[in-house]
Every structure is written in structure tokens, then in C-alpha cells.
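A single chain, nothing else alongside it, follows as C-alpha cells in the form predicted alone.
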Amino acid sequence: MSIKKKIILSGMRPTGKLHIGHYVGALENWVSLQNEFQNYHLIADYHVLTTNLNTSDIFDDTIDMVIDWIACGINPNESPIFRQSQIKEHTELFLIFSMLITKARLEKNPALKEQIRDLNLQTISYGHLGYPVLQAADILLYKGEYVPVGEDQVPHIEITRHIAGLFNERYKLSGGKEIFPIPEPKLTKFSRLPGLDGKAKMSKSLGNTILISDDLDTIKTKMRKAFTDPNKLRKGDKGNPDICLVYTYHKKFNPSEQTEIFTGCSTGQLGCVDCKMKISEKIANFFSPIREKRKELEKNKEKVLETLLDGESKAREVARNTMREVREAMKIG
């Protein structure tokens, strides 16, 4: 008799091609999961509206991240990959349960204060207010029972088993059987890579990313700007490799060499331009497979977007047994 699998719902806004800090931050580790886990791979196309309503490269950026998405491991023969829009249970379990949490709730997401933050936003829409709620429609209708996150994205978390928690309670099924399972967060040991700016987080939007599908040359090109040890100006400078960047990415992509490389800024015997070119070449190197397959799937979008059609009709079929159970247990359908 089979064991029944643990359900993960994960996810992310269509972006276009990734950068490396999506690799090590979710892709990874979602390719990890595969094999001990059912997994359900949602594309956040909704929630792009919370902060640009401008729809035009929403298609093509999709099909570049799910190319990215398969390049990197992602078998979507087994992971189902499908885009919010394409199913319209989302909006409806959304509205539902709208009704259940209150604004001085969602007013506290420190996540969600970060974002104004960062983007500098003087007032903010009702949908960006409501997005966690929406990221828990998203979760809990598939019955998700954790969610690979980041750190920064763990209050969201806590709003979807703070809803799924309202609810249960309310409303259940005959013989007191409740529909949504209280999901939890898995955190990655990499969670966050930093930007090559040296700001805590990498991204398109802060100019200071490395993407998986960029070249050898590309990532000299990127990685001679990385951010470093301010006091370590010219090799022979002592540096202190715990708050340089680069030594971060040597750390992931180097493990084999950290020790050597730590000894050698801290005692000035390594200067940072030829420490930024061996990690640029192990990176380089690192991602060597995945832009080759990329290379090929770009080849052929056509049966990307079949990939991509197949996973919706999956997706769509779970989504609609469990609106049923929720009208039943409403009372409402």
C-alpha cells in the first residue's frame, strides 16, 4: 500500500528569466522536495497586479521563468506547473476569505511593510493590502501542507494558517471534518542570497542580480561592481570575508575552497578582483547544465506552453473538489 504524500504549494510572480538567487533561495530546494513530496507549482500572475497593473510581457515573462523552472529540475510530469489566472477558484476562495480576516490583521504584515518601503509607495491598493489572503486562497486550495519560503516570507505564512485556522472553525464538513490543513513553512539553509550591491535581498527591480542563464563573461562583467570589504582596498589589505558578499556566493558555490579563501582575504594573500573571478568561473560552471537545457527548451516554446496547458487542466481538477467541499460546508452551493 502506497504512502499517501505531503502536499507543497509554491510558487512566484512571473518575472521573467531568473536570477541566481531564485535558484538558491526556492528552486533548489523545490527540486529537492520532488521526489518526497506532491508538489503543485502555482505562477503568480494575480499578484503582479498588486504593485503594476501593466499586463503587456506577463505571457512572455511566464514562459521564461517556467523555461527556467524546467531547466533547473522542475518535472512537471510529476510537479504539476500552472499559471493563478488560468484558475478561477483562486478569486473565489479569495473572496471567501476576504470576509474572514480583518484590515488591522493585514496592516500588520511586516512583509508587506517592507515592500512599501522598498518601493517607496505613498498609498496602497485594496488587492496589495489583501495579497496574503490571496497567497492563502493559493495554498489552501490545494490543500497545502507546507510551503518552501524564505524568512521574509514567513508572515504570510502565519496569515494563511491564521485563515485556514478562522475557517475551520466555522465551517465544516459532516462529521465535523474539517477541510483546510494548517500549513507550514520549510526554510531553506540558503533563504536569502545577497545582491551583488551588498543589499540583503537580489533583485531585478535593485539592478543586482546574476541570472542563471548569464554567461562566463556576463558574470565577470557583473561580479567586478560586487560589493566587498570597504576596508579592503588593494591586495595585501587584511578583509574580513564575513560581511563580503563575494565570500557569501564562495560559501554556496565554492564550498570545496571556503576555508582556503577565508585564510587568504583575512591574511591579505588573496585580492578581491582575483577572488571575484574564480567565483564568477564557479558559478559560471555551476550553472553550465541548466543553460544548456535552457538553451533547448527555448528552442521549442510551443511545447513549453503545452507543459504549461497540461499542468492547468491538473490543477484545475483539485481546485474544483475543493470549492465543492467548501459550498458544502457553507451550506451555500
Ligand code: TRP
Second form
Amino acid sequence: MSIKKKIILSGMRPTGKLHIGHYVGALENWVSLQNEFQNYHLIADYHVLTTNLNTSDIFDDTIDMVIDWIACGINPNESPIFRQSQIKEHTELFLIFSMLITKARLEKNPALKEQIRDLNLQTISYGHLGYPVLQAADILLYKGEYVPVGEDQVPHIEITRHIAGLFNERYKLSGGKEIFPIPEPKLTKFSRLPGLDGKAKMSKSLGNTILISDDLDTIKTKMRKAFTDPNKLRKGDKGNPDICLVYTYHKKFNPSEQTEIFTGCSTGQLGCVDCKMKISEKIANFFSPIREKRKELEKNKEKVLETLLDGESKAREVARNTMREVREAMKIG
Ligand code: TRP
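Since the structure above is the form predicted alone, I would like to see how the form predicted in complex with this ligand looks, so please show that one next.
Then the entire complex follows, led off by the chain already shown.
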């Protein structure tokens, strides 16, 4: 008898070509969870509208992102990849959930407050305030039990747990069966890579990224400008690797030489340029097979779209079943 695998729902906004911070913070983890769990990979294309109403890039950005996902090792035959916007059940369940949660609870969300501060927003839309409710529908339609996220997304998962509890308490299937699991966040251990400018996070909007698709020359060019210990001006000066983002990259992509790099930097024997060129090679090598696979996929974007459509038909079936249960429990329709 086969034991039913636990369900993971992971999601990401389609931001185009991904950077190595996405790999370290999310993709690597997703790939490693593939066999033990049943995974669903959601593309949060409606979520993009919360901060950008210009939709002209969404489709191309989606395809670029899917290419990175598959190139990094997601197997779309086992783990469906799908767009939120193509499965109507997301908006249906979102509407029902939005009646269960109070406005005050949504306004209290620290992740939203942080976003308002970071993006310096004067006001937000009704949909933006409610976007964690859409996220709850994303997760619960597939009865997700675990959600791999970074620290910053944990408050959203708390809202999902809250909504699942409210629904289960009020509406049950005949026999008293509850429909939704109470999902848990699954935090990544190495969850963030700093940006090339020394900011805590790599991000497209900050322009401080190394892309998964970047070749060696591009990486070297970007790395030359990377921020290092300001007290180490030239080779011979003693540096502090613990405050240097390049050293963080060594820890991740060059662990076998980590100690040597640490000593070299702190004694002054290793200069920043050499250190940067070395890590550039390591990063380029690490991603080389992924870049090759990416190139193949890029040659056949039609096929990538087909993969997406196939994932969508699989996901739709699951979503429909859940909505059937929801309607039954609520005695609607
Ligand atoms: N809220 C996530 C973000 O802003 C994206 C997202 C939407 C998501 N639905 C999800 C993440 C479901 C995990 C699970 O990046």
C-alpha cells in the first residue's frame, strides 16, 4: 500500500529571470523536497497586481521564471507548475475566505506594514490589503500542509492558518469531516543571500543581483563592483570576512575553501580582486549545467508553455474537487 505523501504548496511571483538568491532561498529547497512530498508550484501572477498594474511583462516574465524552475531541477511531470490566474477556483475561494476574516486582522499584518514602508506607499488598494487571503486560497485549494517560505512570509501563513481554522469550525462535510489542513511554514536554513551592494537581500528592483543565467564574464563584471570591507583597501590590508558579502558567497558556493579564504582575507594575504575572481568562477561553475539546460529550454518556449498548460489542467482538477467540498459543506449550489 502506498503511503500518501504530505502536500507542499510553494509559490512565487513571476519576476522574470531569477537570481542566485532565489536559488539559495527557495529553489534549492523546493528541489530537495520533491521526492518526499507531493509538490504544487504556483505562479502568483495575480499577486503582481498588488504593486504593479502594468501587465505587459507578466507573460514573458512567467515563461522566463518557469525556464529557471525547470532548469534548476523541478520536475513538472511530478510537481505541477501553474498560474493562479488560469484556475478560476482561486478567485472563488478567495471571495468566500474574504468574508471570514476581519479588516482589522488584515491591517495588523506586519508583512504588509513592512511592504508599505519599504515601497513608501501612500495608500493601498482593497486587493492589496486582502492579498494574504488570496494566498490562503492558493494554499488551501491544494490542501497544502507545508509552505516553504522565507521569514518575511510567515505572517501570511499565520493568516492562512487563521482562515483555515475559521472555515473548519463553521463548515463541515457530512459526518463532521473538516476540509482544510492547518498549514505550516517550512523555513529555509540559508534563506538569504546578500546583494552585491551589501544590502541584506538580492532583489531585481535594487539592481544588485547575479542571475542564474549569467555567464562567467557577466558575473566577473558584476562582482568587481561588489561591496567589501571598507577598511580593506588593498591587498595586504587585513579584512573582516564576517562583514563581507563576498565571503558569504564563498560559504555557500565554495565551502571547501572557506577556511582558506577566511584566513587569507583576515591576514591580508588575499586581495579582494583575487577573492572576487575566485568566487565568480565557483558561481559560474556551480550554475553551468543549469545554464546549459536553460539554453535548451529557451530554444523551445512553446514547449515550456505546453508544460504550463499541462500543470494547469492537473492543478485545476484538484482545485475543483476542493471547491466541490466547500460548496457541499456550505450548502451552496
Ligand atoms: N505572497 C508571495 C509573495 O509575495 C507569493 C505567493 C502567492 C505565495 N501565493 C503563495 C507564496 C502561496 C507561497 C504560497 O512573494
